[in-house]
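In the block that follows, a single chain appears as structure tokens, in the form predicted alone.
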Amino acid sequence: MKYSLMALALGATLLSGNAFAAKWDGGDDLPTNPLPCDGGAGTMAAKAYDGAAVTGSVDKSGKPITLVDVPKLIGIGYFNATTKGMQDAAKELGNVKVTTDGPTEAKIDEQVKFIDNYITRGVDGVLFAANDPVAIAPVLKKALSKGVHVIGYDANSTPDAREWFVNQAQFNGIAKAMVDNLAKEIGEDKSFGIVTSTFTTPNQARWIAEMSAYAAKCHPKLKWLETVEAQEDNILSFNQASTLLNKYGDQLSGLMGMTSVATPASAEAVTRSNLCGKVAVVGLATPNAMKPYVASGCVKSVVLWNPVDLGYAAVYVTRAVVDGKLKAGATSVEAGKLGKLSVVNGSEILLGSPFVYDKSNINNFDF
């Protein structure tokens, strides 16, 4: 794998004994905003709309519209779930048609090609989950310049390349849930590693930045050993998790998975290594992928939101934008069965708080 300046920074910090002292800002210039340690909600300053504006769009208020959804990749459970939510919303609305299409690997160059092709073919809107926030920006700006509405979900672009972003949960909320659960399971002074997609994948990089800030504030004795990239690939995720287990041995007490692929693969690596009960796995994943590991007791907690609701919200937000019901300065938007969703951080629509799945509730969900 390629090593970045972040890897060098982590190595230097490890020498000082606390890897969480290292700062990772996820490759952007956003400040971190760790939540209170006692479970409070914290505060967020009001921010002006910072999204983009579409130019030359045709007025289709109340009229049928055609959307294309281009996620990071197709063919995995997580994005199958967001697609289901989009289709549910389109059926409810009755005047929206959504097609999901995209690469079979999480490669930004391929994702850009898919979006560009649909701009040429002609659509009213593009929904996307970015593999890279900067590299995807030019093609999204091209769409905006041609009158195509652009709405992000799951993984953001730079704000000036889309109108709105549907955020599954606040980055600092996810960070708090992940770190609190890890510390609860392994203890306050133990070590762990992270399996992520890439260092530049926007949502994962931002979660880790917020995790670093929150842990430094609330769990300062936790030791972050290493972060490895696994490209949203099941086999590579398993191999990377296994490498961490072998490399650090008894020093490693926990693995954190930052993707719906990395977390079950990490759990499988721990299971095959006969380390259940010795190495905790905490991560983001869909319930169905984690049920076997939760049932066996190898995994105690899984952090997520409902990706079906995320896709559903993205379509309702797009419809509201087209209809002129969601404009710069709005503080909320109606989203069908989800009710009123809040606008935060300038141009983000917040789905809600992260949810923790465990043995007591995971069988109540099917996605």
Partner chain sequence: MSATIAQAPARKWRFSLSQEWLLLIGIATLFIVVGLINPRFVASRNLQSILLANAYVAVAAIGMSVVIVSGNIDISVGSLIGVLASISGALAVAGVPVFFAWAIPVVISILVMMLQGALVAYLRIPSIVVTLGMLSILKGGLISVTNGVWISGMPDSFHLAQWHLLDLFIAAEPGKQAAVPESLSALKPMFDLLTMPVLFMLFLTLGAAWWMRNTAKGRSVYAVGGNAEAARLCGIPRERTLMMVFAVHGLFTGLAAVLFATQPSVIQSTVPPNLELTIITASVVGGVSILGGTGTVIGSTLAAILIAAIGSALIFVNISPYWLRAAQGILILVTVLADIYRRRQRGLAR
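Show the other one: the form predicted in complex with the partner chain, since we just had the form predicted alone.
Just this one chain is shown here; partners and other molecules are left out.
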């Protein structure tokens, strides 16, 4: 499928409704909703609450609660950061206890088993980042039916399997930040490649589809060459990025990393090939992994929400749900030091706009 298909982008809004977009490999087929080029807020259709309801839960408002957090996998920088945020929030609140536990590989059946065990063990709430939105649904529904609150963060499940989802940033917001930064660094009429996890990882597929739509609208001369897959594997990411550099030679001016593993590996590949300054790397990554490359000047900017804040918000949201302060139809929720977070898209809580780390501020972060 190297020949990009021309496909009609069926936008959720009239803004993008008639736009034609050349789709990039690795994007999904869902409708896109690119933001305006000038940085204004996009339109968002109001939607009724579409999350699920918990049944048979004991009212514990104001009382101590125990939560379990089951991320996609444990042992990567990103989820270490969300864990830290959760612990921070738990300490602040004082009446919440959170344990993080999960599989060592991003495998769906392992994740399901972990959640199942914790339901049996008896917790007041499950926080999750889904490896697969559908596969995780049955066990989450089981939790809801046993009176366990279910809140997602980072990677969503189907909405009917959880109460709320803390969304780190709107897909189109990330897409805009990525494409704008890339265009700024390499110029409007240059070519680039993408290193992603797999073509079907839901978040990555969504971002690529949104990036494709946004680039078609606001940076039409940017040329996408190829998307390669590298799982969440450091070595494979490095190899794939190197191969892209070798394959396209001078043609390639930029690499986009779609995961917190792919971005540092791409930067490493560019550094090893002595192409710093010739090939720009823009991507999603945690600051610690990117510090060496930002310090050497090989990477100018890194796009990411703050995962510590994401974990922090997830715990606050759960507390609010248990206390009855966040109910269907609410438009915002109070989240400690983050202030008021708004409810979007029916049953999602938006953390905010993506954050851009660069040389000036990256050393202020440690995760």
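Here, rigid core means the biggest group of C-alpha atoms that superpose within 1.5 Å across both forms. Note that the structure is predicted; figures quoted are calculated from it, not measured. Positions refer to the first chain, counted from 1.
- prompt: Does residue 195 count as moved between these two forms, where moved means a C-alpha shift of 2 angstroms or more after fitting the rigid core?
  reply: It does, since the residue 195 C-alpha is displaced 2 Å or more between these two forms after the core fit.
query: Core-aligned, does residue 288 move its Cα 2 Å or more between these two forms?
result: No.
message: My question is whether residue 111 is one of the residues whose C-alpha shifts by 2 Å or more between these two forms, given a fit on the rigid core.
response: Superposed on the core, residue 111 moves its C-alpha less than 2 Å between these two forms.
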